[in-house]
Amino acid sequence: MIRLEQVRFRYDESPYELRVPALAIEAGEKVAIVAPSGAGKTTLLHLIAGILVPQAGSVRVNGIELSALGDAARRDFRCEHVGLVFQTFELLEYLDVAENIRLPYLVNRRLRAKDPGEAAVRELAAQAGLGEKLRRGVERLSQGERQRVALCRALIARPALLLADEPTGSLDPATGRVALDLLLELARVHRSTLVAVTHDRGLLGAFDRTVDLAELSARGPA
């Protein structure tokens, strides 16, 4: 599913360079990425998603070399194959819950032709415990409910890959655990590979394995 080889990335004028000699994640795995602050966890997710392109090395997802694609092709690839979950949720306040979940189909021309309609939105929302709130404005939701909407939006197109950047970082511990359990369960039901960045080592036991980015960069192939 995911193969990184001899990857190097540095932001302009930054003294730090992210190095990933080798990383392999198989289809269906649930993998947590940990590292100290500033070590490049979010950058790694952005490289896997094709948001960023490395200065050197190879990033392959589902057999596709992302750095060989142009900006538009990488954007289409993300919309069709990658679900993104952000720490700050990134919901649109002027849309209701159903519209936020369905957003990928509204903004991408390639997905628009595959829009499964309201039935798929209702089914996914019901799985997340949001079935009675589809027409509610997101400003009226709790933090935990907002996170569930973000999870549904990431999964609505049934992506092969789910990338989550500190998905529990904005939640209290109890709500965060509920959100993580839902994330893992929905990834299992929808057969998505999951790669999640987290700073909470108390959550690591829920994943198939953990990758320490700092150790990975230091020791080489993993």
Contents of the next structure:
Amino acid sequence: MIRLEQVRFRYDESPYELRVPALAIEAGEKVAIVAPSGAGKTTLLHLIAGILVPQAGSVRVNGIELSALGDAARRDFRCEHVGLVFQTFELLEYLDVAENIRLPYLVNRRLRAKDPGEAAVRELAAQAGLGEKLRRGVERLSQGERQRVALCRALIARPALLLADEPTGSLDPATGRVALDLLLELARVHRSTLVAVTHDRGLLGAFDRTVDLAELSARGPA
Amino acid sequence: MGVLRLAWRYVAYQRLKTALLVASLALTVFLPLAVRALVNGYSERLLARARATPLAAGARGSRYDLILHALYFRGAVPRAMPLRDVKALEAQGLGAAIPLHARFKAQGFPVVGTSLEYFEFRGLRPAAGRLPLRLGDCVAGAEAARALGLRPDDRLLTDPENVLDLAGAYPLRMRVTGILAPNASPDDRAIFADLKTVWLIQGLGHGHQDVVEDGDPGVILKREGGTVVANAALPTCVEVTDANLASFHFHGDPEAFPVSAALLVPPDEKSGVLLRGRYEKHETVQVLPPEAVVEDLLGLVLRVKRFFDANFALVALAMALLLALVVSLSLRLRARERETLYKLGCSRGTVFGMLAGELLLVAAMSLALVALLAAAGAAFQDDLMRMLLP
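Switch from the form predicted on its own to the form predicted together with the partner chain and print that structure.
Now the full complex is given, and it begins with the chain already shown.
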């Protein structure tokens, strides 16, 4: 599903360089990525999502070499294959719950042609316990509910790959646990591969395996 | 479609910000247009009246005061000239002279003393009742009648010139004999009476009890031959009626009675030029072509308008800079939103298309508001014009 080889990435004017000699994640796996702050966890997710392109090495997802694609092609790839969950949810406050869930279809022309319609939104929202709140403005939701909306938005296009960046980072421990369980459950139901970055080592047991990015980088020069 | 929908949802969510932007933009566009339309309409109306009046005459003094008074019954009352000057003008044989005496008011509307020729000259005809024929009668312009709720056979009291001047002209209770049909001119807001009726208001004539036949002997101060002098206790009439009409009389030489202006109607252009030539060096009377004077006056208005134009240009520039500031601040505040949309698969072009859509919607709403204001302005244009006309 995901293959990274000899990947090197450095932001402009940054002294730190992310190095990933080799990383493989199989389809359907639920993988947690841990590392100290600033080690490049989010950057790694962005490389896998095709948001960033490495300066060296190869990133292949579903057999597609992302480094070889242009910006538009990587965007389309992202729309079709990747669902993204952000730490601070990044919902649009001027849209209601249903519109936020459906947002990928509203903003991507290619995806719009495959819009499953309101029924799919309702079904997914019901699975996430948001069935009664579809027309509610997101600013009137609790943090936990917002995270559930963000999960639904990531899953609406039925992506093969779900990338979650600190999905419980903005939630209290109890709510975070509930959100993670939902994330894992929805990933299972939708048969998505899940790669989640987390600080919370207490949650690692819920994943199939854990990748320590610091250890991974230290294995050898990329 | 998706992008426009998002743009609409954003501007709808940011109601206050959108409303402020729309109002600011709309006013920036509307105000210069409104001022231009008003100035143009104002100029056209002033000029139309001036073009319809070949010449105006009056005592020497301010030419603007004379024309504004003779044509629009507004502004300062020019110095009066004696009726004999009007007759002298007519005696030139170069056209009719229509006297006007518009010094007084009734319920705030100018009372214009004139002759029946004025109605013919201006094309005024009664929509109800008839023109004033008897001393003390008047006819009301359409709008004055509407404002005062006048109908034929009503009574209309003139305004005292100065309530503190006990020796001044007393109000006269006039009989309204007719209401003029509207003709979209200052005539609509005037009350017309015979010249003699206005002289009555001025106190040059009066009606009172016959001191010899019916009067209280106590009011007689002295008798000298056929002349009887009475004191102020002699009852005087405040209204002309059929019963007391005969008691009304004027003291003094009617040829010396005042008129505030005269309209001259030469039969052709040449007669007008001759008339102007003959009065060019006249010591007490001036003969003016209203169109030239009004154009001169409008030159002043247009100079003021140019100042407004420059002011509006600066305001528009300031508005554009403020808008640019608002947009740039908005872009900065929404940087994360743009980044999120990009990560979710939205192209950067589409993101900026969405922002452009928001601006377009604001612009469209501003234009709609401008159209609405323009429609309202058009509906109230006549009222505005009346407020503005001198």
